[in-house]
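Next up is one chain by itself, shown in structure tokens, the form predicted alone.
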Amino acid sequence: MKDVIVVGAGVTGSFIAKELSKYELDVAVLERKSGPGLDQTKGCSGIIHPLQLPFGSLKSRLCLKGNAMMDKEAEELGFTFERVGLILVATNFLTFLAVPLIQLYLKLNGVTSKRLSKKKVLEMVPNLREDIWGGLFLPTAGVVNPVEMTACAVRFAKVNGVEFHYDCEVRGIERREDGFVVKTTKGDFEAKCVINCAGLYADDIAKMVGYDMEITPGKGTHIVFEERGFSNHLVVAIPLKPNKRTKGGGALIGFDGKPIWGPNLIDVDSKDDTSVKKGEIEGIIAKFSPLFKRKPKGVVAFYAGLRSIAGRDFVINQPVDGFINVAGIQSPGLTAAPAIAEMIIGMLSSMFQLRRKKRVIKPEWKRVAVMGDEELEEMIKENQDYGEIVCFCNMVSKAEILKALEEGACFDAVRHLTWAGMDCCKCHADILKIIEEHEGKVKKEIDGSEIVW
């Protein structure tokens, strides 16, 4: 019998597993997809939020705490993280007058900011239109690759003893006196404690133990542009009236420097609806274009992700002894993940006598794209696959692709973990060939999603 089973290997479940791996516990993670972070996590913007309204809510407190923890987490796990900062732009006289009040409100709630003159804002983002009035800079905002961040947590958890079972869908949970039997497509698992981190399907898992809740999917569409350096900061206009349809939206940038505009918020019925509609793209362009002199050059991709909405706040509770819900973790869940994990450890301390391991292993995985010449030469001596570049746009070697397959044996895991083939797509055939040679078949992201090429 396991001590703990975590249902879901998105960013939240993976960070909880990472923290659990530091203790003398027998832990398993069950994930319905073929790799980590391939559901709700991969569809988010990759933004580390500096704050979340309303202040005082659970998600606001966990966002602020998670943001403060992020540098240490990035160092411990080895994922790419940069604090690029967020500029709130005053586009008219009324919003300019509001800047000192906004700054005071943020300061009272523990958020650092700095007032900017019109001249300074235009120096920081030269492509902004000239008739802005000024702004406010929030330096703690950052960017990550959300799937890489998740996979790094998984890698840490794995080397420290946590089991991960992919393509493993939970079909039922049976309560027993000493714990639970979790029935899955890969057999039954027994555990003293179950942590529900099933994202969009957390309501289905909760109902298996008699707790009634509802997850509503909310779709957010993004546009990814090609022009690196169009802006080096996240940019949002100070709104006179918040728009529910563009909740959380901004002229953002990705961890690789490419502009990302969005997301909007569209009500959808299906938890699998990640379609991108023409009207959604037009709406995003219409909202953010007026901020700038011109649009960024080139479009790399459109994509949509889904938020798991369970009301206005996160749902973190223990409705049944030994069963913990970590549900409704929509934005800013990526930012809050380390703080959520710490909170769950606190909840588990009443169920287990938690003893930290004497030795915790810190795995490393370095990218060819950031290696110096001497380091790369040494890596090639140890493994010739580092010398075979598969994706020239993002400098990804065959060795990195094979390493990614250890984290998730499917096409989407490889692309999101290594960023190979995310630009011009010319290397897709080479990636598919490597996966087929290694795995015998090519899945997109889950059993039943085989790619024929």
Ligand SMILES: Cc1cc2nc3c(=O)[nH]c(=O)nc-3n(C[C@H](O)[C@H](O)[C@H](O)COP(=O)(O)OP(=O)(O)OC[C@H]3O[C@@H](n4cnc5c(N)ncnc54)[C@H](O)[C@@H]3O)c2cc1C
Second form
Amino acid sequence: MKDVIVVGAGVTGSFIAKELSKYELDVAVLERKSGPGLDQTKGCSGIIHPLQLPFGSLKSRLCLKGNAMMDKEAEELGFTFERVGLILVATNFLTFLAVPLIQLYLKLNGVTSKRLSKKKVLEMVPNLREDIWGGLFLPTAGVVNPVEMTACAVRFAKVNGVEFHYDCEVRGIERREDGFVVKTTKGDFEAKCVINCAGLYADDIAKMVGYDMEITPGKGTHIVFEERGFSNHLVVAIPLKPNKRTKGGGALIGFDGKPIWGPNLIDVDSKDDTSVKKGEIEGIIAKFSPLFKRKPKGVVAFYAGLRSIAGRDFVINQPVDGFINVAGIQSPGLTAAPAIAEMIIGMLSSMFQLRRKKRVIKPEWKRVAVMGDEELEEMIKENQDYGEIVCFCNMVSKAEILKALEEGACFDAVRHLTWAGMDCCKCHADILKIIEEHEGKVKKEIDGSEIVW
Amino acid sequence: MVAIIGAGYAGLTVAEKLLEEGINATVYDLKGKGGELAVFARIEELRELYEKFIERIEESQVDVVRGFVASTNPLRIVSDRGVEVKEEKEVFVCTGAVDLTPAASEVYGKRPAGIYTLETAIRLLADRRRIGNRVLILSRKDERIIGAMESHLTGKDYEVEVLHSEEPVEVYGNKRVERVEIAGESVPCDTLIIYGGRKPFNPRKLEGKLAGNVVECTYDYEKVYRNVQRIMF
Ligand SMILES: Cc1cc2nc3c(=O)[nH]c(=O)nc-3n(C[C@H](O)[C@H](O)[C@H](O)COP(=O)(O)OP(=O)(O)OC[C@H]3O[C@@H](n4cnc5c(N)ncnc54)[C@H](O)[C@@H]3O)c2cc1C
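The block above covers the form predicted alone; next, return the form predicted together with this ligand.
Time for the whole complex; same chain goes first.
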């Protein structure tokens, strides 16, 4: 019997597993897809948000806390994180007048910001239009690769003893006197405690123990451009009237510097509906291009993610002894993940005698793209695969691809984790062949999504 | 010293021409000799179509140094031998072209398994991988390679349909492509091969004289040939 079973290896479940791995506990994570972070987490914008409205809500508090924790987490787990900062741009006289008020409001709620003159804004982002009025800089905003962040937590949890089971869908949960039997497509698991981090399907899992809730999917579409350096900061126009349901997206950038515009918010019926419509892309372009003198060059990709929405806030509760919901983790769940994990440890401390392990291991995650020549030379001496570059655009080696396969034996896990093949498609066939040599066939992200065989 | 980056048709031809002039250039390529023509050579129908170009690269006596050129100034070469750094006077960039991504080719809708750029499909088929059963080839630019691929796939027992159209397309399907919609029509298929055109493949922004397909961006090697002739002769 396990002490804890976590359902779902999105960013939430993975960070909880990572935190649990620091204690003397027997933990397993069950995930229906073929790798970590391949559902909602993969489809998000990758922003470590500086704040979330309304202040005081659970999601807002966890966002602020998670943001503050992120440097340490990135250092400990080894994922890429950069505080590129966000510029709130005043595009007209009215919003310009509001800047000092916004600054005061943010300050009262613990968010630092700096007022920027029009000249300064244009210096920071020369591609912005000349007729803007000024802005506010939020230096704590940052960018990550969401799947890398998730997989780094997974790797940490794994080397510290947590079991991960992929292609393992939870189909039912039975309550027993001393805990639960979790029924999956890979057999039964017994545990004293179950943590429900199933994202869009957290309502199904909650119903298995008799807790009624509903998750509705809210789609967010993005467009990714090729032109790195178009802007080096996140850019959001100050809205005349804030929308209660969404921050409204922005002219964002990815952790690799490529512009990402979006996301919008569209209610959809199906939890599989990640389709990107032509009209949505046109809408995003129409919304953000008026901010700039021109559009960024070259379209690379469109993608959509589905937010798991259960009302206005996160739903973190214990409706049944030993069963914890971490549900409705909509935006800013990526930012909040480390803080959510800490909160769950607090909840578990009443259930278990939590004892810290004497020693935890810090795994390494090496990226050729950010190595100096000397380090790369050393790595190649140890393992020649580091010298075999597969993806030219992002300088990813065969060694990294093979390492990524240990975290998720499918194309999307490899691509998102290593960032290979995320610009052009030149190396896709090579990546697919490397995976096929190791696995016999290649799935995209879940059983039944075979790409080559 | 002169460095040539890319050992495809352009790189090899430039190297030979320089040799005739008594200039010894070093040719770098991650994958050895031949570029994408070496891939085409492994598919009978493409081999026929590109016969005269493929023969040229197969006859070429030029030595190729295996390695990935990460930058040109200075020249940094990464390979299983390690990292080499060199100063070169002159650099020819012959890194070829790459197909536009599905998004850049106006493919909307979902991204299930079964969507390939023409280039990825060719590379997989050349290595005898199975990529689906019922294939739609959607081409935004008429080039002769499309017909050759249609014959190849038909010969390998794929059910093939070819559409030449510039209309945006929307993909439907959950785990695998189930159908696409284009210009109000629904086409059932489990595989979409999209050809939306090509662009220069030079992601590291290597500097030097650009030659061959990195300029022409086509599957039509007559154009690549003419480009190299213009530059070298
Ligand atoms: C468009 C968009 C943009 C966003 N942008 C940001 C942003 O910039 N910054 C930010 O902080 N947040 C952002 N978010 C929010 C963030 O993505 C989510 O809060 C976060 O990814 C939630 O993670 P999760 O682990 O709870 O859910 P998920 O990532 O969905 O993980 C749940 C996992 O559970 C698995 N699962 C489901 N059912 C079962 C079952 N029965 N058995 C086994 N496994 C199961 C799923 O496969 C999945 O992997 C965005 C969200 C969207 C949709």
